[in-house]
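What follows is a single chain, given as structure tokens, in the form predicted on its own.
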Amino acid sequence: MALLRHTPTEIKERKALTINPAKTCQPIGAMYAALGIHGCLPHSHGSQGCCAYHRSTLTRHYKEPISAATSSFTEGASVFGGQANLIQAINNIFTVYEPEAIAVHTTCLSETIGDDLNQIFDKAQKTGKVPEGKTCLGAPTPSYVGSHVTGFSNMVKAMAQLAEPTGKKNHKVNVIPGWVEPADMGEIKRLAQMVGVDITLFPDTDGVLNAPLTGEYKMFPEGGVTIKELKGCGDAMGTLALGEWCSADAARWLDAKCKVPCTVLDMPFGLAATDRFIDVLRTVAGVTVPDSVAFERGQLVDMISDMHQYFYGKRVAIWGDPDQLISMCEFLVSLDMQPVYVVTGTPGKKFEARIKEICADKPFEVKVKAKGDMFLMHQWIKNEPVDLLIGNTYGKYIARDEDIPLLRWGFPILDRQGHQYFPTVGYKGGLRLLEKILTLLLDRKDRDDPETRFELVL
């Protein structure tokens, strides 16, 4: 922490080098995805070493043991293939652990080598490596390609491909929600239902990542879409894909090869990007928004009514990943908050003029930086001082380095609890993020108020 006091104020560019990155790697981005289907063991097809950091990565997160199997490549695995690693785990893994799916993830050097997942799992098939009624799926995710949230819409995208049309529509609405915690995915399960709509969810970590202990070990938690509902999700009357970098390949995928029209929107953040869910969710499925919604987003509304006067000017900054960003950003222009510098870590142009778009015609400037890293935001933010940080823990040295209060959200969160059990999507979830901004910020003016300013009531 004490070298952060060394962040120099003057800004050059670096082309060549990422100091503390916003972002990281490709296959815990697949592995979190692979959770969220039932009875389905992840695998990491590379070194022991890459998988243990995977695991470890999303244990501290969610405070939850995730079980993973890794090809623990050697030396001769590294030079002549993975393949009789792998097919020798597929067999081990469903002889020992009895999944109902493995779910592969390459790394960097599985993909280095140029090992082929299908043709790997072709092989397994005919030599009857895997059980009947069992199922293998696999995605390519390099880390040095991308991000986390790239290994989690490969993933996805190889959900997707686990569909089996029949011709005859099943009247469900397949729902892609994106890199969000389980509690976020058991919100959106929620509004669907209050909105009568019967959904497929994929991935979802619902029940799994946030399920109850209840002194009984299970290997796989109850939670998690079926491999029986992913593959009747080419029968779907649509696709929601929430989120453009997580989620819109799969739902293009389904609706190019399966005639499943798809459309793609902003994550759930905030009251705006809920009523656009909310509407298309009622127009695909042909029904109406019940009281009980219009109830519940009411609530919301009237909060930011209510105290508006303390979120009016607040300047923020905020990293994360883009499509949660995306929507954030919107949410705190509405509240007449001011994103002042906004940064992640996973590469597209495209999100940082989504941003600007979002800024656009505001009293303030906006600087948003896509392939970005948490040593520019500091050295913006010593340049010029914001009144409120959001991002997940890495941002802690700076909150505590420049005093500035810091709403921990996104991902990782590895120094609180919590996240995998309250939503922040949804009007719900609004309620929730709005509650811990205000929180912040009031403590802050409490404890920096005056006395002739410190009052009882505010």
The other form holds:
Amino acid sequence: MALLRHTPTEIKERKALTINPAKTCQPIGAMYAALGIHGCLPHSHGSQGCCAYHRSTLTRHYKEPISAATSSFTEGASVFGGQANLIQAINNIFTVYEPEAIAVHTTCLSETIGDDLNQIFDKAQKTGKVPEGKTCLGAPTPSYVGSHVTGFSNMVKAMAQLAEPTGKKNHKVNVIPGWVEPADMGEIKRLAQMVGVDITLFPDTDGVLNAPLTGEYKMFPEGGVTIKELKGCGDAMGTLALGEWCSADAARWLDAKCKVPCTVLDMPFGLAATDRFIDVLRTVAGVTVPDSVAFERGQLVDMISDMHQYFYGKRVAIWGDPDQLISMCEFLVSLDMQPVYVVTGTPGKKFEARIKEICADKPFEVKVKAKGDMFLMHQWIKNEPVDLLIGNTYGKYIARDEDIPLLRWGFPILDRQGHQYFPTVGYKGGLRLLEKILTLLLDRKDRDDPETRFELVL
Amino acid sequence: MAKTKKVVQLMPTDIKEELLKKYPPKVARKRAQQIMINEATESEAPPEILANVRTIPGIITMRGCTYAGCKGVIMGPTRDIVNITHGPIGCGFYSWLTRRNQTDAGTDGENYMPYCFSTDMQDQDIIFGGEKKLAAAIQEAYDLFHPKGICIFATCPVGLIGDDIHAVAKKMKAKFGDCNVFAFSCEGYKGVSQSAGHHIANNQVFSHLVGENETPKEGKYKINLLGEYNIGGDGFEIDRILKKCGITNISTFSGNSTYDQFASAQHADLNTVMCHRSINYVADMLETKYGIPWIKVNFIGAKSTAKSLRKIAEYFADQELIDRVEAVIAEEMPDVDAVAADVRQRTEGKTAMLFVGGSRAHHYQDLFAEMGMKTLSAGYEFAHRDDYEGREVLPNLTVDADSRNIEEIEVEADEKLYSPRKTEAEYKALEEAGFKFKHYEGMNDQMDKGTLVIDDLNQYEADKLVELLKPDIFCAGIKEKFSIQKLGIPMKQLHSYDSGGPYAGFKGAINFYKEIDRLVSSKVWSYMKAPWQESPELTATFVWE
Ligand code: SF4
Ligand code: SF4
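Okay, that's the form predicted on its own, but what's the structure of the form predicted in complex with the partner chain?
Expanding to the full complex; the earlier chain stays at the top.
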């Protein structure tokens, strides 16, 4: 019997009840972003349960230690405000864990009370709780607004706000990668290096959340953007923000406040988005793209053309975060695949318009919903099935019920490994995505074909 | 080349000092009371431990919150109730299938556990109040699924803005007529840990559900199993054994549980308590209201399972059952013994540390003992003093602000349904024969002299302990798993296991022996250094050309 046996085919509009969400709350995004700062301990300002949940989910996704502290609110703090708790926490954290920085985010509780982080930092500073040369940064992340993506964006903006422009350009380009995997951040750095551009990537979880096993535990591993680099990002030649939802706010802030011109691009998943990333990067830095990059690109094009017959016309249901979905949809469409159902839990009208634009004039009709949930998407699938699912681990219930292959991609992935280590951005990442999609579709074909059509050569 | 272990002998006092060294004075003072060296002298009992107190802000804690204890632990494993989280999306999302509670959907097929229901509050709900949205969400859930019951869970902001969830629940229940709707004020900030959530959940289940089904249940020896959550299928294995013995389990609180199980709990003749922490008050309430006595059992560990079965048989005092239980033990034990004997060759003398929940850190020591492994240090994530020191300390527990805001419900003997299960004389005879009702001796009792008992261990202390004592295995939760493993020590997740199980009962013991053998005997932990890192000195160089 089906696992989601109670999901009816008849679709009724729901106004109040979310079932099987395609998003979660802001602080977890802020916590992930903060882990991309070198020597930084994320801190959750609120009651301790939120922090426990965020740490558990990130731990299960990355299979790495996720250290983060909490203000452990009492009922009293909930009434009188959490200033005393946070100041005590700052003191304890700097004494016990000795981080370079503490990145504080709020929770729905401290937001509702109205705690003002900057004012509390000020007080902590004045009372000597912040040692010389150490940094406190903070982002408001009320969980009843937006989603985990919004929280990520807010923390990235707080990172940009550390900029201390000197008025002298440093010949670097800021690249804000958005919520991608540590391996993806590594790949973006590799591509930039190939193109010959010196970048400041923030956040940068490469080396932090894909750290080696060595017999030593470092609460603060080697990776991450340094506070010093962040202070310098106001002197960059320009900023590339990858993803409107995850990265644009920070880039626009640097543009407005530090006169660092910004370009907002799609995340570089797939051929066209990667092309645009490389093209803008070389323009901003004023360099020539070497042939080695074109070589990698050509390999991706080669695989697309070799295997096009298997991609062509395949119907896909896809859910996750807006920035990833936009690039993925564009990629799928470029393969002549059909992303017929696209769902994100993150609100934003622009998202629906953008997906519709990508799928316009194509031989299929796209059903897209921002502020949607997976229950609705499943109902769509029940009414008219698809050939492939692309999304996070929670899709495995639909995959099993409806007997549809699932490509695990996005957040969170709780039941598989690899996303920390193998990138899906860039041309190489595109190859990996194609390989995975192909394997799923062909394994499926091999399983389902009648004996007469079961063939060695495909 | 395998690394040799440190041979330095550390005194427990040194270790304690080492753990406290880096803390600011105020923190050190508090932690000192929560780190106890387990050594009773002839004349005095072991020292008191400070437990069930607030976690210190800024200290990386292992704990979760009240909501997690209520929705996640207690109500989560009930398959035919629709659990709606009232709040912003996060809390509901994180408690969605993350606790590995397995369930058997049964012949009716009702199972809402793979679903996550939330009111996904938005800022306008926070500003103007979320009661309307909650009522609408309950209505939508009812229209879609027509379940037997709908439960509502409050998250932090709900308490703050003052939504009256109980009034909404009551109104909807009256409106539907055929669906029991009730709510839990389990806001995360309410208690010091999950423990408060267990309490809130149990109180509501007791007030709104237990006793509803008046049709008696068939069975000669009827028990309830309290405080068993069917993580990784533990409850299935216990049920298999009980059935084999001819014992009827009316209801499990709350692994693989159903609405009807809770509603019929009053028909049992004995309550058996597994996780003392999460549920001892339900056992007390069932006794007061219906006259069902309770005993502490432990189905973790083969010997403990046998012991618990014998205890149940002794209670029913029926030779048929006693014989049956002995026959089952005799049948099950040879397989267990065979595996134990095999793994013991590799596990004997190895050491473990356990920092889990509110009873598991105790229960699992039995399994380690069966493998010849010694527990060097243990503690609970959210226990109270009685879980360490035994129920004798209950009258001495102080009520502080945090415990005061958890409602205590008043229970009286039910006019119709109260009936003593045995005569006074029978009870007395049992007790005189050494049978103990309402008894739990606590964890410290079982632990060796000089071991360290630590309440609310945090990440810093965990890593330090492991560095200093280099146990062969460390057991805690998922948040601790990878920092311990980075240190080269295998770590077994014992809250929701993450993989594997069941570990309860006889078959579970076999699973656990094999799992621990795999972990402590694995070569994986020897790969951490590359050959050139093991001996970095250059002894000779080649000269090319
Ligand atoms: S929704 Fe709010 S209370 Fe729930 S986990 Fe997120 S921040 Fe915490
Ligand atoms: S067994 Fe442990 S994890 Fe479970 S409820 Fe009891 S204390 Fe919690």
